[in-house]
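There is one chain below, alone, in structure tokens, taken in the form predicted on its own.
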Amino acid sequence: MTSISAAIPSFIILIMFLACFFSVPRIPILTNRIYIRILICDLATSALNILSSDAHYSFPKYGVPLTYALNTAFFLLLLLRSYLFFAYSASLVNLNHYNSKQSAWVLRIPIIISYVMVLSSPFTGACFSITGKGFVKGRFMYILFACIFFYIAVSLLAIVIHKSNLNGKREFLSAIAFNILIFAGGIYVLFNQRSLIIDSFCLMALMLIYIAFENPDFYIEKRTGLFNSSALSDYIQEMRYKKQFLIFSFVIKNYQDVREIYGVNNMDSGIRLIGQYLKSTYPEITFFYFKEGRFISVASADTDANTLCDELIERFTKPWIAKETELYLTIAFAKLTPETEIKSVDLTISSVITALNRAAKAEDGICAVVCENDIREYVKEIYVKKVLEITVEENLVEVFLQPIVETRNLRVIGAEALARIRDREGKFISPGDFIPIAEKNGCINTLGEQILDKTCKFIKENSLDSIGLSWINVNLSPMQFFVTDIANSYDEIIKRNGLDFNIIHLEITEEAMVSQSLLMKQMDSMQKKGFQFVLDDYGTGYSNLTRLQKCPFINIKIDMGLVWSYCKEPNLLLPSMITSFKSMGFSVTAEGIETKEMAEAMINLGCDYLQGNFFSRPMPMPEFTRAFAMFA
């Protein structure tokens, strides 16, 4: 039998426990609002535990109605505390939501039985009694533990069968876990009467939780002390069952521009002010971060959005000062109306996002309306990211080669290879579609070696003098550069189909050259190997003439945007443009030539090659090899 004494320092610590609880955020869900009761109830329990049982130690001094007292109001909080623990396995796998008034009521039939026996107990010593001797276990006792045992049993039941809900082994068996250790001290008090062992052991529960569901990092973005994506995530997926709200957002403009320009830290520090200032400003709205500089909140139905967008608009006009810099940032708005049917969280979320991206190109205190076409762009991002995951998985991706002409005489020298993935109809889906999911998900790694793989096979299987070849250009995403052994793991490609380094150049983006040092650094390694490098799509990105100085390109790809500019309307930037390039040693490339007199005005302006479909549309490599072939 437990001494008294021996839980003083359980209930001591739970109140800390609570304290330190409510000095932190929470966000307003029903798990959250659940564990809160626990952690009351435990308390009262905690507290009625250690008096009734020193009523039991020390019984003329209590005298017999406040013994009972003491005793019916413990052991209904005991019974209350295990339904509470039920419910919060319950709602960890959503079974709150999906649950029917009638099956609720029956799952508080045996509390409510046990409530009654408790309550009658002065009365008939169903379930304990107070004698001369104090107090004495009832015949129904049993019962009572029976009730317990049968919410933990259930909750194990749920976790199993709903454990998809969960997110992970861990999460899984943390829930398993507390209802083993809830279990363990009911059946510890079963055998032992009175004692007071049954505390520690919820202790043990509760902080588990706390560990592994309640810990307020899992949901605390650190830079704006908002609530983070996963905690949006797990709110709109409770208040889709409960009433209509208004999803309201904005996204910092350009905002890897700004970030690139102002500095890291400047940004992240005008980050957590924008953040301090949404919570101080608008406490009635629950604000989330959902990075690269988007904010999204939920507030109720009849906010106005226009008024909340005036309001921003105004305030982003004056600077944000950041460590003495300031910083002048603009934003665009989206919105999702309490009227749109939300059908899942991950589907709202993504069409959100989508209408943000789409605000972002639109003009300034433009508020975009979620709306039918980003749900359907969220769909098809979702259906080909399935696509692309079994491409890469069955290494099905295809190769096709775009030939690239010699100005001088204007044959065939070259070819640039281009990924191509096709669903399960044999339907094509646009590399613009399926390259930026590559590089979001990373598989953009195994994707460009299988396509150097595939390139460097056919090479080998078909002599590129043939062909009238000199070598072939293969893409290298911005995202491989982050990859430390990519220099290893394309040099050993490359000796696997005893190819010689000068038959290959890889395409870098400019989009590549933001990372300076992480660029140099790898193109070093590489081109210690053997490698060649060409950039590509010249124009769209950071890169100057005194950064291409440094870095060791043998030819510059013009964008198809410039050169179509050119050919629309002349201008001196294009020809001073390429002028540098050929004084700087580079050869030149004009992209995207689509009619003859395009042709005809690159070669006067002195570019060395020519691509586009004037000369011919990207082509499997069969079909590469027939077409070209009799012309080399």
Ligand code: C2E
Contents of the next structure:
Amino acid sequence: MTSISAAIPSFIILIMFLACFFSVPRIPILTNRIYIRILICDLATSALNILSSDAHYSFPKYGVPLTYALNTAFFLLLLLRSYLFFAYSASLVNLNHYNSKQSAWVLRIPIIISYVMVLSSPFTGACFSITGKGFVKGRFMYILFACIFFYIAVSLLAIVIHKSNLNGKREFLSAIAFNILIFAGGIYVLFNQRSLIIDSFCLMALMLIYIAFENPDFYIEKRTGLFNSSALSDYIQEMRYKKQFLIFSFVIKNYQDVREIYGVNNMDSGIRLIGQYLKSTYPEITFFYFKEGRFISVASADTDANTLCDELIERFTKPWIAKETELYLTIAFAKLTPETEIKSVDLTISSVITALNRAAKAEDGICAVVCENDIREYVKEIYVKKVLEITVEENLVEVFLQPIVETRNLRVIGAEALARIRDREGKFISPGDFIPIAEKNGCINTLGEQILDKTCKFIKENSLDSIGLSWINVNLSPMQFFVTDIANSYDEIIKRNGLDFNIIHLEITEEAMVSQSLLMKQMDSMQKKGFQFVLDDYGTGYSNLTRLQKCPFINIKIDMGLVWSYCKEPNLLLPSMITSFKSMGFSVTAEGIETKEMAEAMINLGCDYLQGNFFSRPMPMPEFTRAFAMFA
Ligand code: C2E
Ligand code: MG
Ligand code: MG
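What would you give as the form predicted together with the ligand, now that the form predicted on its own is on the page?
Time for the whole complex; same chain goes first.
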């Protein structure tokens, strides 16, 4: 009897657990469906285990036929539960998708044989019989254990063989662990008389599965209540093998800017409102929230994307009423049609994101269709990432130099160090392609240090005077300011190479101005070490004169876009800008000088320095030394 009363608390825990699980949304994928089936089956098995054990202990209270019925039902459910655990393991490693129907049936043979044995037991006594003493094990009872252990063994094998389909070591170990728990329960029962302890082991296994795989935090985006990007991956992964589908997506245009304008909290509540609206208006479509204002849905192939676009445009003409403000947002769309065949889930999602980015730059209301180019762009990104990884690991980055000319005497006075990387065939990849990736994956910090170090070595090995240079500008990515001890690491590089600080000028772009406090703090600590700063690409970011005045720049580089548009059609903006900078004490460099006329125009506006292909393209260091040694 003790064993029965011990089983009741775990039975109650299971009911509570089931209620919790049903109260949160679940992605409609096989793994989740099997998990629910295990929960229900486990509940029924535990109930029948308690009842049949009670029938055994208080025999003949229940009578022989009912005791037979309870035991038969219990063993059938016990076998079904172990089969479902196996099915869960198989679905975790995506085995179901590759398996043929034949092999699926072969794997069902053990449970079918066991079912026949159990169902025939009342007549043959094969697995058990009910005698005058109550429940008695039959000669073939061990076949049932063999069946349970068979499914555990196959599960473990599948997990080990296909572990690459699991997300990392944690998932792998959890998948092994829950199978070992079921195994331990089976072994315990095998060597002990009738026991309810197996249910406690299964409950532990179910909890472990919940913690490791079914936890809603893994796939629900907190702000929107919609499913997140990893849920999207799992869902597409499964849909790919099942049926054709349409991916329909939209993005809030200029998401980062509107987030700045409305504030983070308001924007978050706006995103939540959009999530709720999508859920209630389109219950038949599963929407996912994919970071930075992107909503992606996987809908049935016959969904009318144009109508969806129209309806959403209509809704977005009205504001979203957040707590403190009304948010006016505009959106752009992209879709991936069912005919587009894409090889992997990552590629599918990334192509949609690329198409969304494209749509965000296009006219309002246009729905971009994922095309070959979007797919190619992602493949290129993966390739650049790989090259970048090797380059940083083996310190292969090359530094090119582009001269900066003094307008006073048209002589080279400085240079800008520009990073170059090459793929295995020696083909250059442009900084425009690899710097954003390096910024995204964090390797910009090591890369930045390697570039600075190589520039310092160049200065150490070549007397700058001999090539007529007074300083070299090195670009510093805004992302590098997130590294708290950048001042120390940069300081260490300069000192290690035995250089003076005034020989290196650090160029930072206007983007860095977004986080003014961080910028000021980092610039301040670097300035204390002796570094000098140049503001790069002025005219492309957010800065204004008040902000500028607070930062210790020695020079402002006007973005080539501003220079080009002035040279095409002179305006009042650039001259007044240059005058203001000069009156504030900054020297001014004009970038992107491509012709003699452009150089003259910028000299006339009072620029102090010029840089551009008219003077020279960026060149490898040895070439630069050869070219400029003769002019020095
Ligand atoms: P930037 O710092 O504004 O560098 C100037 C860019 O303009 C260089 O492109 C240069 O080759 C190009 N350029 C110079 N003169 C002309 C011209 O007359 N016409 C045209 N069309 N282009 C000209 P590059 O080397 O492709 O670099 C692009 C950007 O990548 C740089 O813009 C900078 O933001 C970033 N970058 C390059 N090297 C580094 C680096 O070492 N670290 C970091 N963080 N960023 C870098
Ligand atoms: Mg620059
Ligand atoms: Mg620039």
